[in-house]
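Given as structure tokens, the chain that follows is alone and in the form predicted alone.
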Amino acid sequence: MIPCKPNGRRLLQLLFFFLVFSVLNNVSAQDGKTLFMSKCAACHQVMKDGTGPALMNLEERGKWSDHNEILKWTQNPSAYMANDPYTQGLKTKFGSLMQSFPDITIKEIDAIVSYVNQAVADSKKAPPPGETTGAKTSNNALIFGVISLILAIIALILMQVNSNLKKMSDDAEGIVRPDPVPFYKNKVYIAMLSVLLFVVGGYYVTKGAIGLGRQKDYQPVQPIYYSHKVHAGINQINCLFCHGSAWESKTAGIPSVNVCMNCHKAITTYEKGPKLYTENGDEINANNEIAKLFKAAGFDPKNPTKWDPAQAKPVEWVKIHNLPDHVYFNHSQHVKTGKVQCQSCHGEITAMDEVKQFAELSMGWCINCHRNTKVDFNYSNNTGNKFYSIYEKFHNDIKAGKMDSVTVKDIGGLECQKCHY
């Protein structure tokens, strides 16, 4: 067998490294978004306030043009806030202190800030009519694939041209050489192509496998159009009024028709609220949706005194948030004991009309929260959660100055049996 020509081999190697670099670079470009979604999105949005302030133009605030200042704030918010008026104002405005991320690095801060700045810049660009962000991303991936294919074809053509020129040169000089081995039989080419397919295919297979069973952004159509924005946002109905079992049991529960009728016996029409629209932009007749509730309840608004609550039939709501059967999650442990806000897992629910699954609810997502979330430890003037008074070691370490806070991780939040039983 005649070895692969040096020039052709170099050309193929360059093509191989270009494709691998392009794939890895495309993955790297997502790091800022990935970090933002895993560490920031539970409380922050880019363009508007959520549980915490909007992050757009964050480099223009306080000392944050220096990313090292952002790093200090993110790693230890309580210590940073002690000498910073701006962050003191944030706590006053939003009523809570940001959770710390002691393991975050300056490179991760840079990536998050770059993603935020890019998101702001993209929001100022008016997309062509009919184009959506998802379609744009899909088109970019298609263009990248087409360009890669074209470059691969050009490389093969150049390799063939190089081989033919070499043969012509040998013939002119009277050098007799055996015919070159076809590229599809050359072991070097086959090995390099196999490695390339393994790297690219492995990346996409792994990415797809990780996403199996996850329902992030799942937003089913419900039998009755219920706007959380109107109820929990505009009218400020507390989440626990409808989902009261979240305070004292494992599940948050779905409110019965009779819970809805506590209000809608008196509120029989929708008059003063904003217009309601589906995700597709179709306007909703809110009074028709209230009529569906009355039908399920067996309620006649013209004869309210004759209503018998025992005749009510449950509305067949479509469940949105689902965890695997082998995962244990207790709402009361998080909401009551841990004092976790609903928005931390469900997103800015007060701004949603049709609810969707905000977080991926993966194991990694939960563990990252346990690593970084500080518990309401009972160490400051005896005002914290009394449940944590049993952790004598941590109380002593705090008094001795060995640690300034306790996270869920410290009290066993990463133990397998906490969530898998």
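All figures in this text were calculated on a predicted structure; none of them were measured in a lab. Residue numbers count along the first chain shown, from 1. Take the two forms, superpose them, and find the largest set of C-alpha atoms that agree within 1.5 Å; that set is the rigid core. First, how it differs from the form predicted in complex with heme C.
With the core held fixed, His326 shows a CA shift below 2 Å between these two forms. Relative to the superposed core, Asn303 undergoes a C-alpha shift of no less than 2 Å between these two forms. When the rigid core is held fixed, the Cα atom of Asp353 travels less than 2 angstroms between these two forms.
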Second form
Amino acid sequence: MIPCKPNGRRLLQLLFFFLVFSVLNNVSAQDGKTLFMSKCAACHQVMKDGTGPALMNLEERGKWSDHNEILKWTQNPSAYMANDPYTQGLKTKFGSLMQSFPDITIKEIDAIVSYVNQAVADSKKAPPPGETTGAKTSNNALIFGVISLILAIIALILMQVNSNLKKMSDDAEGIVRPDPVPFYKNKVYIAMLSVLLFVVGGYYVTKGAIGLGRQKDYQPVQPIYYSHKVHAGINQINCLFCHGSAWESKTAGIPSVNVCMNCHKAITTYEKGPKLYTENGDEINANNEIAKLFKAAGFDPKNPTKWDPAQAKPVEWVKIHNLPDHVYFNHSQHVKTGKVQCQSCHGEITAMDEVKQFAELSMGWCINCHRNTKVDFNYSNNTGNKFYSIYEKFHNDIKAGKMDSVTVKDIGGLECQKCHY
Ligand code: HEC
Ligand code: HEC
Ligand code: HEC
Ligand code: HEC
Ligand code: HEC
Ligand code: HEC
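What would the structure be for the form predicted in complex with heme C, given that what you showed me was the form predicted alone?
Everything in the complex follows now, all chains and molecules, and the chain you saw is the first one.
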């Protein structure tokens, strides 16, 4: 006769792998997003053209249905373009040449493309913009959960049938055995179930706990409807005009009313720009918003020529980006020394009316960028960072061909105490 126990056990094992797989699967979909955000999002959006073309429906354009072609292009755009009229055309349209990523791998390309495809699918499904993230993954988790539950029930039924059959055949043959241990008292099953619950439960609890306090896409309503699109986008005011301390200090800072009034003493009404709307689609009366600014600067709203500095009070902007207290982040280190664009971390601010938090600000986000970003090391022609001239070893290794570039990781960007107090 076929032994009965292993059958049920195999089912349980299957169930176990299924759950583990579902967890791993989620992680890899997440990877594509992380890669896209850290490497491509500075220039590409999924649905809209930016510095580079929108990447939606990518596989239907050029030779991109073959991911190896995307790989070749991404590794070295200028070489690829040399004998490819399609990308030459893109360059003419978009003006600038795409950045090269010589170290990118086919796996990473696959992950990025699948993230893009997923983002397109998500946007078709979810109606309100800004709330699309996570919908798909939680959907997946639900489906996996339901399937797992069904499998578990089938496993239990099969085990029950199995033991009944065995009992019947034993009865028929007149064999008297001690009563079989019911499955819910069977120590092996109980042990396996506990391990399973521990692993799965532990994973979700840890993940949830680490994510506490993160607020990607946070977009509070500000006391004055101040549009970055109008100022930094349409009127091309340099970020550093208002956030100048990003260049020389740890914080980027929020400008005081005085900075605003440098211009707004002359600009008292909003006339040239496009109509402005809140997230909910309500139209903004921009002149009222400018009036709020005047009030904050100490002007009498009823009589704008009357100015009393004693009435001035700072605007209470709501802070959007907040790292936990145990993390040290320095703007000048990134903006001035590292030459990282504001947009790499804050997204296309010039296209946002109201600022929203673009990056997750998780530790993985910092670390991934440090793993991948090359340090400008070329101090011989004075474009690079002279500080690194002491790193003779890297210099010699590069000369000897032992390495071809230096990432932030190599200069200590993954060391705990660099980011943690
Ligand atoms: C510094 C800006 C920049 C970055 C970063 C960047 N790209 Fe591009 N990308 C461009 C530009 C600009 C073009 C248009 C071609 C050109 O002008 O070189 C382009 C074109 C493309 C195209 C062809 C699109 C089409 O319409 O057929 C693909 C595919 C692509 N990029 C993929 C990527 C991927 C993947 C990444 C991230 C690993 C990335 N790009 C990062 C600027 C960038
Ligand atoms: C004319 C002044 C001005 C200019 C120019 C400007 N900003 Fe701002 N920025 C502000 C003000 C005021 C706030 C606070 C209100 C808000 O969050 O919208 C702010 C907020 C921000 C925030 C969110 C800060 C937080 O609370 O976490 C970021 C990020 C930011 N700006 C980035 C940029 C970038 C990048 C540019 C250039 C593309 C830029 N700003 C140009 C005035 C300016
Ligand atoms: C390497 C990523 C990165 C770059 C590049 C970057 N920022 Fe930030 N920015 C952050 C982080 C992280 C915070 C949150 C800091 C905190 O909570 O201590 C932040 C916070 C801010 C704030 C809120 C006020 C503050 O200082 O905490 C403003 C405004 C801001 N950034 C503007 C800018 C501007 C303008 C640039 C370009 C000149 C820029 N950032 C470049 C990551 C970056
Ligand atoms: C470098 C000049 C300059 C500075 C500095 C500046 N603005 Fe403006 N602001 C403009 C211009 C230009 C317009 C658009 C006028 C138009 O289109 O008719 C504008 C429009 C506005 C508007 C109406 C559109 C909107 O965004 O809602 C508000 C409100 C406003 N500014 C507030 C501020 C505040 C608050 C500050 C300081 C944080 C500030 N501005 C700093 C030049 C400036
Ligand atoms: C978009 C890419 C990017 C992101 C995101 C990023 N960094 Fe960096 N970081 C850099 C670069 C580039 C440098 C190297 C600057 C230089 O040339 O010294 C750097 C350097 C540093 C250093 C100094 C390392 C050393 O050994 O001198 C610290 C500390 C640091 N980053 C902290 C952070 C923290 C904390 C975060 C997340 C909140 C973060 N970074 C996110 C690109 C990034
Ligand atoms: C490049 C910067 C950076 C480096 C290097 C770094 N961390 Fe972090 N770490 C962060 C940031 C940012 C957070 C906050 C993440 C959040 O708010 O969710 C964090 C959070 C944490 C937390 C809290 C749990 C969590 O993930 O939020 C622990 C524990 C931690 N780090 C340990 C370490 C250890 C150990 C190392 C060295 C192996 C290290 N960190 C290196 C940036 C860094």
